[in-house]
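The chain below stands alone, shown as structure tokens; this is the form predicted on its own.
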Amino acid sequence: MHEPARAEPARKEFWTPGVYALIVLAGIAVVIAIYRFVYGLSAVTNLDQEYPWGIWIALDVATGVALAAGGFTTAAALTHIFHRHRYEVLVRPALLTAMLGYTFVALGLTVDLGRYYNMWHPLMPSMWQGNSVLFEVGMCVVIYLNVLYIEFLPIVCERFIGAVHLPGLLARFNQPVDSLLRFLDRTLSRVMFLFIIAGVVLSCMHQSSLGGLLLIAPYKMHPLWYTPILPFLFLLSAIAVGFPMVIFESLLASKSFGRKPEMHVLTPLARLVTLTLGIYMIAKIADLLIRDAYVYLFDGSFESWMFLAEMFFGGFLPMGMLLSDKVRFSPNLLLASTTLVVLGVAFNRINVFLVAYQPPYAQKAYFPSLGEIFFTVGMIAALMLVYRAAVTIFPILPPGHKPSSRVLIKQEG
């Protein structure tokens, strides 16, 4: 029987100058959010009737969902569905990233919604609208977020079973809490496969539906991005960024915590990136050819340059880099190539939601305000801060690193 990969809390000093900087940035985001709730969206954003969404949707929601779910879904599918258990050391960090990513997506969406106090409406069956793509996105995100928390529960149980030491008057609850943790651990171990399957399915559903949101605006979008298969392209891009996001997160965590990179699993995983990214790029090119939209590629417009930059820096360049053994075996070059893929998907979401979207009667072009920019930066800082705290408390990262072996990796292929 396969034994799960061992993990332990990271042994690293938490309070560093970088942590203090993250706290300051996160604090600025909190102040902006409070100001927005008191004085409204117009007080801190450049959104209006022509541009109802900005970078809070393009980056905080659309990009955040792709990066958060893509990494964990592909890692979970690779280990639990395709039984490639050597990659299991990457699943817990990917799960934590997905759980935090979706939590912060929900928080960011709350700040972005004009009538945020009505967020509970989709949870009421009497208010369901089955013809709404946005309703499907909202319900999938709510359910998927709960699935992620349930999948994280065994890690909480592993950390605190036999180690519940409540202080003072709360000490009387030590035994009941420990018994509850043991019960949850036993129960979830029997049914966890159901939540893994549900997570993969739900992720695929709302990844594609995010692209479906824009199908109702064919005359407001540039032909380079508007296509009937936009939901399919959103799904493919989320799959394409899955493995790069796992590698990106693992290498950054290694640098941050002074650990040796897990190249014995990252290098063979990088080979799969060329497959998923290649399928996505082929689909994009085929779509342009079939729709005859390629005629807009070299017309010299701002949109054409943005599309070419997205394709080159987010697709062709990292693809060429990852085809090289030198890149796949080098932590720094591998980080650079996967960073390009991650930024490429973010670039795509910005292009689709902001660059391609042009209302015919807009009085002025949209550009994010300082409030929007600082809030987004603060949300990213807060996510990084909570991630660092989580890996120092819970067993997320593996305790040690196997030596990187070029021979073993070649045999894997």
The other form holds:
Amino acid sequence: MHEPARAEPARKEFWTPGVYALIVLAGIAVVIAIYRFVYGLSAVTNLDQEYPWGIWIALDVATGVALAAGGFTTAAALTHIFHRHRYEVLVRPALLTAMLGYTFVALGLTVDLGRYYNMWHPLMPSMWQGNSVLFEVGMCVVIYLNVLYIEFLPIVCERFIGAVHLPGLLARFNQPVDSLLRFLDRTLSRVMFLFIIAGVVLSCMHQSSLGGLLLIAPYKMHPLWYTPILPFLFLLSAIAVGFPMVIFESLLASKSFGRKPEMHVLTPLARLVTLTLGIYMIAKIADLLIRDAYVYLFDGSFESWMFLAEMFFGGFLPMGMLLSDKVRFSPNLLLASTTLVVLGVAFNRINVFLVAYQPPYAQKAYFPSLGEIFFTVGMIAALMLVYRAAVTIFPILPPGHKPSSRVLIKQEG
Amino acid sequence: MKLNRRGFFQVMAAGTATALASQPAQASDQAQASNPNSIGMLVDTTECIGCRKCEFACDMANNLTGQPVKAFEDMKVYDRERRMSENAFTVVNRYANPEDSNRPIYVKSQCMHCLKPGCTSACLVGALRVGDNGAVVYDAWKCLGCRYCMVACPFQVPMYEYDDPLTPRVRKCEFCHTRLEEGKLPACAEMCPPMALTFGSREELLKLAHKKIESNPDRYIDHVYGEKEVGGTSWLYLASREFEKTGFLKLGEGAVPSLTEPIQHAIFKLGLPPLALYGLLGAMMWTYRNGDEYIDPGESEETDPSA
Ligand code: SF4
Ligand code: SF4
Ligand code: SF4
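Can you give me the structure for the form predicted in complex with its partner chain, which would complement the form predicted on its own we have just seen?
Whole complex next, starting from this chain.
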């Protein structure tokens, strides 16, 4: 990896009441998943012949991928391609989130797919179907997931080189494993830039294709969201949510581990958000104007309210907040505004996949079942658990006692 | 919903103005439409008597519910509009006839076997595909159960076996392609007592349909449903009353994949945009290699062995 290591495993009691709560929620999701595998999708979900996709696609997959965008925007593009090294303290948390985020997207998809055991089919050239947008999304996600694991490997190496202590009989492998890690570390540090660029390319491709998925249903989509540039808007919103997601997480992690928030990097990063979010909003508004779709904005329909709410709470409000110095320098206000951006993108994905999708002959509108909701909540809980475990095992977060270590060390050195 | 359809044309107008011109899609639409082997079925709704024999025949031919013919003689089902299901690939519905209330209009529905289907374009593993004769067929072995085909079908046709936990299938009419290979007619057409269903080559059927309209302008409205809808369908309909009044969807002439496929082709067939982006990012990485003011040049390219 390019960045000098300034991180260490978090030293904090793992078993807190919050962790127990997360375990209960994750446990519920496991029970729901088992129920689904035994009794079928109809036993757990409200999906029907008109609404084949529900929140497991809109949230677990589409939103999950969007919110994992911090990996390619912050960790890869900003820090490694544009070499803004002041943001290095954020690289590892962002990378971890992306890796876990995509892993959970894959897990969520497994539960949603009717024939999950055929998941490998798109990898077989004999079944490739290049016309399909979903094919591209699937391929990019699979490859990117592997790229993320590779990008994470140096952190594993760093943690275990010289510290391989396998238990019992396995102890005799300590030496070979250690050599393997050293070899990996050396090789990877030379070729890592190839993977980092590939990760950004793959991200741009599937983040946008995710928006392209619904372009195939022109007669079913509400005109407020149906636009030929939907893929472009999805890419812009993924870029727009990347930094806020990283800020949001960093602030939450500081709170949960009782550290001082990394405001010295979060505040300048928040300034960049006004740029990325601004570009996204301008594109969205221009699109409405060019397509003359603004006529649907104030027609009082449910869709129009959902669109306005999405734009206000996910766009104008956080934008207004982030433009103010007071907000950017205050941990709590910054947390509030980035939460809005994050929820705003989730709101957009729900709107595009569920609200805008209006199939003919529908008997009733789709609303997620309790099973669907609790499964999604449980998956988020499980992701947080694994995240917490990962930061206590691996050097992800900066050393706790020196919140602004990078700058301090710089000055000391 | 009405606003929806109108909105679509505006969108399409905007769409053609974008860089991704829909030229290639139109070209391939025409190539498909002129496939001389393309089979078709002409449904003359003015001939249909609503006997539901086609439903029975379909049920038998596809081993669906296995109900006896008696079950299909129940005419009470017409009291409410029915939709296809995973156990019924075709259903007949009854609609009022303003000209003669004693002779209601019956409409049989099933997969339209589009010439440029949304479902086959959507399917990421080719589990749904257009056969040489134009029949849109399904291979459950390949299917992932992602249900994207259901999202993509403009007629809302593919049905899913949500109750099956292990081997759920996408279910729809496959134009009796195994019967066709044996030289038989599609089951519904074979069983239909009057001449409501005519099987043949799509080209011939179109000619026949227009001839019928010409020689009987009082009986038919001048519109063959399926000739142009969503780029053309293999199933064609004649009617005495506007189609929208008898359960048909008002759809435009654009094939549903005409936006997605050009985008996919631009990315995959050329592979250039991703490579160009890769090169661009690489160049940026090089250009900005000195980074911002916080960078220590000696440190940046090295792995820190400490910790
Ligand atoms: S009607 Fe639907 S299922 Fe049938 S071929 Fe067309 S898109 Fe496919
Ligand atoms: S559900 Fe099956 S047939 Fe339909 S798109 Fe997915 S893989 Fe293809
Ligand atoms: S069998 Fe023929 S006449 Fe009877 S309902 Fe079907 S299409 Fe109509």
